[in-house]
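In structure tokens, one chain follows: the form predicted on its own.
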Amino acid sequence: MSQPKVSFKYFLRFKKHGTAIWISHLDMVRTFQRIFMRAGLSIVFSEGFNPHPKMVFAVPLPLGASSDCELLEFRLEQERSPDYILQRMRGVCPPGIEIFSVENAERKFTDIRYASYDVYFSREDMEYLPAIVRRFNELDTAVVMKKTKSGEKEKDIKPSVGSVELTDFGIKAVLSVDSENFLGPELFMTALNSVGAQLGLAPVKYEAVARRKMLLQDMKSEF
């Protein structure tokens, strides 16, 4: 019976903006694979018939999206020091991807419960915002169509926001990214827009959307 591979797990944080915002989740696999090739990384693949990358992203980044946050978890086939690790990817990173830190992988990704966003909106939608804001956290529910595998079923996305916040540019949003009670910027905008009709409001829509921080269960301790 063969043994098992050694490999050594790690964690990268990056931040994706620019036009990188819109390489999709698939895409940025790719691009992290040649990342490493480049860097001179052996990066660990799995085993069988269609071996893949071992890397692990936190949280899915909605598409168009930039952050400051990005996690990814992976694998090498040879032990490394994480500044060793940094050094040699920071110089290999095409445009918009920007690699600020390397650790050893000591902590799950699955502690990671809520983050925060900064949602942006034009002068004109920004007028409409504080009458939604405040009305939408007056209510206990907020009821809204989601699609799933098995078609489009209500969900009250509530219990999913941990604090929604007005600024000057807009709105500062505590999503969950927890497995069962994932809340993404664009189903968070479809429950405001449903607010804003029932006060007869025309619909307002977002011109950026940046994730700043990914939390814990405090909704306060940084990842």
Contents of the next structure:
Amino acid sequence: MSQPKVSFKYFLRFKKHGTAIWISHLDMVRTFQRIFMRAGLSIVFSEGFNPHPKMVFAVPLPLGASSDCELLEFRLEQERSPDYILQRMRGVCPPGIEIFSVENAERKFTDIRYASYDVYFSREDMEYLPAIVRRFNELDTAVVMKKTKSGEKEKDIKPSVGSVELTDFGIKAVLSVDSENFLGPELFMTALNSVGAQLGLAPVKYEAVARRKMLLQDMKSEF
Amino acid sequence: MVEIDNILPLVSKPGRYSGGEYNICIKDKNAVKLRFAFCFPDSYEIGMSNLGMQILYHCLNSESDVWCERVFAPWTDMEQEMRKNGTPLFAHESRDPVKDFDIVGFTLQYELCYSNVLNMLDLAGIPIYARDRGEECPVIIGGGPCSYNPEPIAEFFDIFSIGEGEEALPELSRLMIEMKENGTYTREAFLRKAASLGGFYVPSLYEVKYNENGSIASFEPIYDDVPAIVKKRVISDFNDPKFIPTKPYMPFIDTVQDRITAEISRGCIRGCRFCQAGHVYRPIRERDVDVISDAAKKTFENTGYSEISLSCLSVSDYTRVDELCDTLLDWTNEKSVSLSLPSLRADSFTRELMEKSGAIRSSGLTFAPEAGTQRLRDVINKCLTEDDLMNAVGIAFDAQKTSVKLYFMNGLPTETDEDTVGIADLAHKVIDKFYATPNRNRHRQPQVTVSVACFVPKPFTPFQWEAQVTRAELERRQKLLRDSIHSRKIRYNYHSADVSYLEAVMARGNRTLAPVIAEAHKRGIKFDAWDEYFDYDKWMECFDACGVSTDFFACREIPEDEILPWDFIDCGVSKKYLLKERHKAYEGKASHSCKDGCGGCGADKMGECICRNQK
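To test you: the structure above is the form predicted on its own. What is the structure of the form predicted together with the partner chain?
Whole complex next, starting from this chain.
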């Protein structure tokens, strides 16, 4: 066994929008690996037969969603100032990936407990939303079928919902990102639509979804 | 600009259509004078892996007033959504409809893409027949390997670019800009001028007459100023860095080739008698080591790719292959970039080469003996002996490799059952060689994969006159080979005889195939290169409906004095040479490589060729 190499851990924060929202999670890993290469920064790879870059995205983002608050943890072989890293990386990103800060990683991603999403709807769907959201907020439980490794399972997603508010564009929702209680915007929509179905309404479909903030346990402070 | 954001969530792999890839070329459409839509008539993943498209995209966009964009065949789920929404075929950079472009180019890499070409034209809202296009339509141009016999699809294209396009396509674009600027542009006037530019074939300017038996009686230009022979284009200087893209566009999604591709040579010194690429890409040129290394290094800086793959027809035939590898390894090792050397020949395979290449990490190697016996290998001029192969696999097994992949062909001219069974014998000998290697890998079993394609007679090869054996006979030989394999350590794959048969029809077809291809499109045929879509019976129904015989094109030995549909093209290699090679094949005589003396193929008249050094 070789000695574990000394490495330096950083966070970077970036926005994902425009055409970049169609880059899947797996492709994001490769995309960032190449951004680091172009920037001339040596990231640390795992040991073993098939080394992969040691990179962790804080919270998975669904394909097609944009974000103002993506977080990536990575390790460099050399110690560099966050400013230097930011300068090197900024000019070599594909359109729609906008890195806006780099910092030394002193905290842990596990501190992130919630994320806040803006969910956008068409004019027609907006008409049904107030009734659905009101009913949803009154309920104690919201059971949906969740796909798991071994088929489908019933799950109450209500404990994973921090808050749901109506806005002029649709809904602002704070959802759990805990590994235990993770709730993505898609499953959340399924829950809303099953409430809608109980009210005799046709399913609504969001036109766009944007993650705005990564939040701590208090649902207010940003990570 | 077309709206696709609403349909992207509904289709598989939206990254195929979203655009925004790193290093794509974005220009101001109002500031350019000509817009070129470069179409790859297959899926995004295949098209993005194509080096030719990457090169021509670079060369066209090097013209400041030309904007070249990429177009791919939308996968069937996307096409369905597009048709439902009335969304026309669009270019990926601007998302503007292809119909609004000045020139629409298709790269024709294999015959089985023809149905996709028509489907893309249709999806773009452009009439599929050239004769139905009006002044407002873009000019449709084809190029690539299949343009060496463009006749089956001649009626769908306005122009074909024959040979290398690096200089030809910008020239054609300049001609159009000039004519549009000075007010002389009409479709007709442009096509007429393009025909005399050199290297451009305008099908509508030639008249073909047929004999009663369906063969060609005459093939003549309609006007005096239209050349009777179209000479292929060869670039002025293969070492000029301006032809080498060093900022290649990079897909986000997983594709076939997603690495630095360094082209090191064009043409091939071997002249295998079935191989079209080995003949039409002559004269044989090798790029300088420094030019290759500098371009690869720049590409690395511009992309961040971690792998370089050398590209040419036979890497180990590159004269200074060791020097090239050392020069590259000098900087690639330091940057943790790996080097991969595909297409190594068994007769020039060395331990050093294997160790220099990325092959050292993989568990297997691939060689292409092509035929099972020495007799047949001499017939096809694959100058590779059994000893060469045993020596090469011995090196591999000694270096702890356990798997070997061997490529062969069935249905080659003069092939007998002995040759077919010979493929199995050779595979068994490779297994024996493994157990006879003292330093072999003792932890794993050997595995030999035998992959057998069907011979397809191709234009501009010494075998262009040969008949393809019937499908039933091909299938009998495939079964014979299967029954001759007795080891479970040998895996046997073979190509479908149906697919190869259609390829042969298209490869040697003439203009009478146009209605058949149009009919196929009408009946919804597309993505023929994909097993899940290829429908042999449906194709045959189209031939029947149009009253066109398939056997006439695929299974007929063409008399040597018959006019071939592609005779009007001068690809450099002369017909006289091809005939001489054909006759040598029947005598069972191999020819030496171009490095051992010029064989007199004629391609050197088109430019500097490696054989010059031997004269």
